[in-house]
Structures are given as C-alpha cells and as structure tokens.
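Shown next as structure tokens: one chain only, the form predicted on its own.
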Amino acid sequence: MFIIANWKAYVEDFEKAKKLVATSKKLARSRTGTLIVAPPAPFLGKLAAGNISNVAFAAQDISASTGGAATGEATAAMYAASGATYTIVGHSERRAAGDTNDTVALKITRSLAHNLTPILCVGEHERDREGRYLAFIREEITTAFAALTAKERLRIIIAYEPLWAIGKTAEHAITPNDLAEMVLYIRKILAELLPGKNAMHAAVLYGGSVEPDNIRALAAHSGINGVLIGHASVDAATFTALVQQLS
C-alpha cells in the first residue's frame, strides 16, 4: 500500500518540515508498504540527505527541460541527485498552470531517464451523464504511455484525482463503489497498454479528498493500492490518523 504525502506549498518553515519527516519515519517503522514524502523543492535535498529510513522522497513536479539555459527550472537529474526516487507528474494543479498531456508525457520520459518512478496523476474536472469524462481520462493515460517501452510502462504509478471531489468532506466525496468502478476502468485501459496480465498488478492510487472517517472504506472496497494525500499530510495528527487507518 502506497501512502504519498504531497505537501504542496503548505510547508514554508524548514523546522516544521523536519518534524513532519520525523513523524513519517516513525509511522513507516510500524507499517508495511511504501511511505513517500513530497516536500517543496528547496527542502528536498536537506531532508533526504543520508536517508536510511523506510521513507522515500518524491519531487512534486519536474521540468520538461534537460538543463542548460532554463532559469528557475529543476530537472529530473537535479532531483535524482538530491535524493528523490519518485516524481509526481501531471498533478491537476500543474495541468491548470499549463501542462498539457504532451508535456506530462515528456516529463515522464525525463523521470525514467534518471531512474525516478513517475506517479502519473489523471482525473476529470466533472462527471457528465454522457460519460465523456471517461474518454478524457483515457486520453490522459494513453498519451502519457505512448512513447514508452513495455518495460518503462510497468514502472508507472497511476494516481486518480477527480477534481470535483477534492476539498469535499467525507460525506460528499467519492463513494467506494464509484471509486471501484473507476479503478476497474483504469485497469481496463492499462490492459491495452501493458504486456500480459500486468494491468491487474499495476499500482492505482486515489488522490481525492480522504479523511480518517472514509479512508479505510475507500481502501477496502475500491481496489486501490494506496493514496495521494495533499493538505491533510501537513498536519501531523491528521496524517498519523490516516496512516494508522491503513496499517
């Protein structure tokens, strides 16, 4: 079970960042699975330095550039050198800032070239009765996989983040049944893209709103392999409660 803590830009104080990592390391010692922390870029190198714990580190995003004359860009090579082993690619907030499906595909290629495991975020803005959102998600996935070899495709982690469910309370978030249907649909797409029966073993995560009150039901009845947690991951007490529900 993957648990990914995406701190976004909520943590601006390095002392708080260290305390959150310490909490994550403590939680990782008492559970199986993979716990990944995605801190803001300026903190990642210092937090990951000399890391020998069960906590892994991820970049929240990477540049599509390979370096050179690209002021302000942080490349896959830089993140790999800083201690990251995963990258979040195609997050809804980065797509809203201009990343297209083609840009996301390029960033995945850059990640894999430096042995970083991509966490590909996909998801619809809203659900229409005609089911056009299904084609939207299919396009996000197929474009991301198009230029990859069969071996590279096996490394991709999918994080489904329906934008309409983000920020909602557990009562109004996605239901376990609806999530289960989407996980099956994503695996159906992956079955067309991955060799053999690998689609059933691919990691599919949920990246919508989760709370201690709904995370266990979502994980138990949907077929997901983990969660991508945003704002709730920067509150130590809430994050601890979420992790304990999945342990």
Second form
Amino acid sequence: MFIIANWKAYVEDFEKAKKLVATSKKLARSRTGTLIVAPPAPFLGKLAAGNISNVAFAAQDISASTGGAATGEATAAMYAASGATYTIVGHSERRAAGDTNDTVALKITRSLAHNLTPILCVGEHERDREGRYLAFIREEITTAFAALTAKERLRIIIAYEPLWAIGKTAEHAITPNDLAEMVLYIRKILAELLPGKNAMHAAVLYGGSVEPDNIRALAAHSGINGVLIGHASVDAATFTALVQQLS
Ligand code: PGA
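The form predicted together with 2-phosphoglycolic acid (PGA) is what I need now, so please give it after the form predicted on its own.
Once more the chain from above appears, this time first in line as the rest of the complex follows.
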C-alpha cells in the first residue's frame, strides 16, 4: 500500500515540518508499504537531505520547463537533486491554476527524464447522470500516456481524486462501492495502454477526504493500492491514527 502525504500549503512552519517527517519516519519503520511525503517546495531539500529512512519524498508539482529563463519555476532536475524520488502531477489544484492535459503529459515526461516516479492525479469535477465524467477521466489518462513508451507507462502511479470529494470530511468521500467501480474502470483504460496483463498490477490510488474514520473501509473493498492524503496528513496525531489503520 502506498500512503502519500500531500501537505499542500498547509505547513508553513519549518519546525512543524520537521516534526511531521520524524513522525512519518517512525510510522514507516513499522509497516511494509511505501510512505511518501510531499512537502512544499522550499522545505523539500532540507527535509530530504541525507535521507536514509523508509520515507520517500515527492514534489507536489514540477515545472513543465527544462530550466533557463523561467523565473519562479522549479524543474524536475532540481527536485531530483533535492532528494525527491516521486512527483505529483496534474493535481486538481494545479489544473485549476492552468495545467491542461497536455501540460500534465509534458510534466510526466520531465519527471521520467530525471527518474522521478510520476503520481498522476485524475478526477472529475462532478458526476453527471449521462456518465460524461467517465469520458473525462479516460481523456485525462490517455493524454497523459500518449507520448510514452511501454516501459515508461509502467512507471506511472494513478491517483483517482474526484474534485467533489477533496478537502471535506470522511462522510463526503466516495463510497467503497463507487470507488471499486471506478478502480475497475481505470484498470480497463489501463488495459488498453499497458502491455500484457500489467493493468491488473498497476498502482491505482484514491484521494479525497481520506481520514482515520474511512480509510479502512475504502482500502478493504475497492481494489486500490494506496491513498493520497491531504488535510489529514498535516496533523501528527490524525496522520498516525490513519496510517495505523492500514498497518
Ligand atoms: P484531502 O486532499 O485529503 O484534503 O481531501 C486530497 C488531495 O487533494 O490530494
């Protein structure tokens, strides 16, 4: 199971950031899955320096550029040099700030070029009765995969994060049944994009109001390979309770 702590911009205090990483390292020692922390960019290098723990670090986003005259941009090369080994791409909060499916595809290419494993976020704004949201998800995934080789495609982790479920509380998250259906649907799309039977083993995660109260039910009945956690990852006690539910 993957557990990804997406701190977003919640953590502005570096002392708090250090404590959260210490908590994560302690938690990682007693479980077998992969625990990944995605701190804000200015903290990442310091937190990941000399890291030999079981915790891995992810960029919350990367630049679509390859460096040069691009004021304010942080590139894949910089993140790799700072100790990140994963990068979140296409998070809905970045898409809201202008990332298109094509930008996301480019960011995946940039990530792979620096050996950063992309965590591709996809998710519909709302569920319409006609089922147009299904085509929306398909488009997000197929555009992201289009330019990649089979070997590159196999490295991508998918995080399904419906926008209507993000940043709320456990009762607003998706139900395990609806999640199970969506995970099957995503694996069906992946079956068209990945060689052989790899779609069955691809990492498909869920994010959107995962909390200690719902994580077990969501993980048990849906076929997901992990979770992406936002607000519940920035409080040490809540995050600990949450991780322990999965251990
Ligand atoms: P949330 O955020 O857990 O606060 O809903 C998840 C995400 O946006 O990655």
